[in-house]
Ligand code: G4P
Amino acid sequence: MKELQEKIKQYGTVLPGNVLKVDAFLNHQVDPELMVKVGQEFAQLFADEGITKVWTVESSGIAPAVMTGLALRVPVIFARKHKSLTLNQNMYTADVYSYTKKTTNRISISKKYVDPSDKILMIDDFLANGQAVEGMLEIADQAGVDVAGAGIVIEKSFQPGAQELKDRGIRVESLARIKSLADGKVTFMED
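Structural coordinates of the indicated chain alone, per the form predicted alone:
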């Protein structure tokens, strides 16, 4: 997705530890026009999969997930990272390690909104080591739902997450694939 790559080149900042900061348009300030296009792209890529729900993990995956759900005309569920007073029973849960925050969170999805006949599409802002998607896969296994695949806004292809998911038979569609962040410069797989 060329427009996304241009945004990354223009606004992305490479930080130490192979971290790409894209808070100008994706995970702090959100560019809604770009997110609509992201959602449409994922909807087109997974159009023939019979998706019934889109899942993501709060909070950075919510914007692209909602736009994908809108384009597919299906509900969106975001796995919560923190306990809620209103959502505290009958939950599917999994532990997820955050590469950028260096913390482990227990994510949860209410059983009330999951049906075993669901076919889900997982959406996330980044894929590096695959922990968020792995957590959603664990919940999907608990719930007995089918997984159509994972839609990733930005994939760090030099880290193992995408390949590990593909090795497990999970379809991964990434809109921007980063080959390297060496020397503070973003290099895409297509470059």
Second form
Amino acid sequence: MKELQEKIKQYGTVLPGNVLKVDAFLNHQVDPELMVKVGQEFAQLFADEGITKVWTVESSGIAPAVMTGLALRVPVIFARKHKSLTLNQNMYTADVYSYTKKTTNRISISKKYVDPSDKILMIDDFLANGQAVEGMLEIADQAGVDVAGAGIVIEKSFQPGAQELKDRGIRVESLARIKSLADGKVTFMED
Ligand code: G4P
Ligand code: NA
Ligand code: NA
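Previous: the form predicted alone; requested now: the form predicted in complex with ligand G4P:
Full complex below, order starting with the chain above.
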């Protein structure tokens, strides 16, 4: 997505440890007009899939997920994240390990908002190691719902998440694919 790449070039900064900071339009301040276009793009890509719900994980996935739900005219669920490893029989849960933060969070989705006939589109802001998407897949598996695939705003293609998901047969659509953040410079797959 050309406009997204331009935003990344203009406002993205590279931090030590191969982290791309995009607080200017995605992770802190949110650019609503860009997010609407992101949502429309995902809706178009998955238009023929019969999606009934969009899933994401709080918090940074919510903005693109809501705009996708708006474009598809379906509800959006954001999995809640808890530090404590609480169990609740009304929730589907999965443990998500963050390589970046070296912590495990339990994510949960209430059974109340899951229907066995659902077909899910997973949305997230970043795909790096793929742990958040793996967590959503685990919940989808427990719930017995179909998954159409994952819509990712920014894929770090040099990290293993995207390839691992594709190897498992999961459709992954990423609007920006980053080949490298070496030497503080953003290089896209298309460059
Ligand atoms: P992953 O396995 O889910 O792909 O992510 P990983 O554990 O590698 O990273 C943990 C967190 O850091 C995730 O957010 C992920 O989206 C985010 N992240 C990974 N690489 C980058 C990056 O280069 N730039 C930015 N800005 N974020 C990155 P989170 O903490 O789970 O979610 P949230 O609370 O921010 O929504
Ligand atoms: Na995220
Ligand atoms: Na994040």
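In this text, all values refer to a predicted model and were calculated from it rather than measured experimentally. Numbering follows the first chain given and starts at 1. What we label the rigid core is the largest C-alpha set whose atoms superpose within 1.5 Å from one form to the other.
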task = Once the core is aligned, please say if the CA of Arg73 is shifted by at least 2 angstroms between the two forms.
result = no
request  = Report, in Å with one decimal, the C-alpha displacement of Lys102 between the two forms after core superposition.
outcome  = 2.7
